[in-house]
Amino acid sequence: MRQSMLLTKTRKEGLKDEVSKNANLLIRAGFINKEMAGVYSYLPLGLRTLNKISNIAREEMNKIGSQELLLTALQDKEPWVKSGRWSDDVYDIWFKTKLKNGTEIGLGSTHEEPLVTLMKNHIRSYKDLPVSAYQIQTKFRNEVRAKAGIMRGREFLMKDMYSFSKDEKEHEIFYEKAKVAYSHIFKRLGIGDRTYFTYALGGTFSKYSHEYQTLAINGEDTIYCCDECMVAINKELIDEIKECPSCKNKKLIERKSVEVGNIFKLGIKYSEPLGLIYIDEKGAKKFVFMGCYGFGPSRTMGTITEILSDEKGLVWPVSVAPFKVHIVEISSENKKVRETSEKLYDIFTKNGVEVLYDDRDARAGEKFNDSDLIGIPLRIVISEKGLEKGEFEIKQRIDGKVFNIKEKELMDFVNKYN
């Protein structure tokens, strides 16, 4: 993409009424726009990154055999009444409204009830199990506090997956596959070395639920970490569990973190009140055993912003950056500089390299500042001085390292960079 055609522009300052680091940086860099507290639009650069995060999750869910669907955001009241969660006294973050005929409906904050209702049409026999389904969809939650940018919004993107099994034993087989898939997600996102498999309260069929907590100075949660095996315990459990559940290490380190995912057993919590049953091998009726697996693409985008940015701006891992390469043209009035920039842009584009080409009529300092703020992994500077030497200047955003490279070596270097 040519930067002169990009519909967004950078800003020198964030918003005065925005207290979160992630939202202010993303607003300044032109990735998102704040509509109201807890509600953000994703602009072209931001949407590219959000889609890449979602696609990583999608690929890993597909690998373990889950099937993608898309449920409605408008939700029927009746299944929620049956499960006991329609009342605000039980579930207090609803956005509710009414149809023209007076029928009360909800705006989806989670989808256990509607998916279980749907699966009653498709699960009848033990032969239909196990099966799992997931979606990546906008959720709506009427949060009292919405001051953490895109890390805790009233409108946000979530990947929610549900598994359906004959019994707990069959469920555990899929659960273990999901744990591996989640570790792959965070590794591919570039935060695997900061993300801990965490024991927490909140299990509905078992004593504990499991969270994926990423270390962050400004995180809302406190965890106690075992660095021997990347397992942690949520603070709410520390009086109950005083050693690592995995390796029994007692030297646990207190740290701040952000929850970016969670997985837990549901058992028959929803299948029983909603009547999701199957006929087993002996002809007996049994309730389907369920599991739930959540991951927040928008929340994770905010988390990556919080933990990997620096004083100059965003720092994206290659896997989720809006573009891999940022061509910055200096002295565009020089014919050779312009021709070389255009040529390189065409070569990268034809070879499938995602590139943002700064062809704007702007000063070098402004271009460099914008490049650092936007945070694309590789910056290639094309200047008159460099061309005289037959070289391009490369800057790696992640560590600020600057070096020169010959044209013949450039494509190979870019292709191998990750």
Given for the second form:
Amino acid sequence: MRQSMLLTKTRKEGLKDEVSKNANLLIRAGFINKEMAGVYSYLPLGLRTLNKISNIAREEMNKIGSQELLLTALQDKEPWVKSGRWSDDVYDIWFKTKLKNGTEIGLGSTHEEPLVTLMKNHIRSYKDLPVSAYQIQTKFRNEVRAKAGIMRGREFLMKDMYSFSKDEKEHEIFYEKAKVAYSHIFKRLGIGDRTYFTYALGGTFSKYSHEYQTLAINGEDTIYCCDECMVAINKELIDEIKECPSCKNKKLIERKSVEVGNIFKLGIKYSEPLGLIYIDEKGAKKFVFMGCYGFGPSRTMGTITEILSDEKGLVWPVSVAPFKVHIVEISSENKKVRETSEKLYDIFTKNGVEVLYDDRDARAGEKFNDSDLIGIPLRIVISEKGLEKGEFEIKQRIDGKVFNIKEKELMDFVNKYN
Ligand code: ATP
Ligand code: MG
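Given the form predicted alone above, produce the structure of the same protein in the form predicted together with ligand ATP.
Shown next: the complete complex, the earlier chain at its head.
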């Protein structure tokens, strides 16, 4: 992509009414636009990153055999009445509205009720189980506090997966697979070494739910970490559990964190009131045993922003960067500089390397500042001086390290950089 064509521009200052670090940085870099508190639009750069995060989750869900679908955001009231969650007194984050004929409907904040209702048409016998489905979809929640930028939106993206099994034993097998998938997701996102498998309250059919908590100083949660096994305990449980549930280590360190995902057993919490049953091997009717598995692509994008950025701007891991390479052309009026930049842009594009090419007629300082702010992993500067030396200067955004690379080694260097 040519930067001269990019529809967003960077800004020097953040917004006065935006208190979060992540939203302000992303707004300054032209990744998102603030519509109102807790509501943000994704601009071309931001959407590329958000889609990459979602795709990593998608690939890992597909690998464990879950099937993608897309449920509606407009929701029928009836299943929610049956499950007991329609009332605002029980479930207080609803956005509700009315059809022209007066019928009340809800805007989806989660999808247990509609999916369980839908699965009644598809699960009949034990032969139909186990099965699982997921979606990557916009959710609406009337959050009381929406002060953490895209880490707590009133409209946000969620990957929600649901599993359907015969019984608890069959459920556990899928649950273990989901754990592995989740650890792959966080590793691929570049935050695996800061994300703790955390014991929390909130399980319906088990004592605990499991959260994936990523360390971040501006995080809303507090966890107690065992650094031996990357397991933690949520603050709400610390009076109950005083040692690492995994290795019994008593040295737990208190830290701030963000819940980027959570998984837990639902058991028959929804299949019972909504009547999701199957016929077992002996012909008996049983309720389907469920699990649910959430992950927040937009919250995770905010978290990556918060923890990896530096005083100059964003710093993206290659896996989620909007582009891998930023070609920054200095003194574009120089014919050789222009030709070389165009040639490189062309070669990279043809080889499937994602490149942002700063072909704008702007000062070098401005281009470098913008490049740092946008945070693309590799910057290649094309300047008269560099060309005289017969080498390209490549700078790693993450640590500022500079490499001087000959043209014939350039593609190899970029391909190997991950
Ligand atoms: P929290 O306790 O932080 O409100 P939650 O328990 O309500 O989270 P779930 O309903 O299980 O979260 O949602 C699954 C995932 O969706 C969360 O782990 C998180 O990554 C993401 N998520 C939840 N609420 C929001 C939000 N308001 N904005 C952005 N992402 C969210
Ligand atoms: Mg919540």
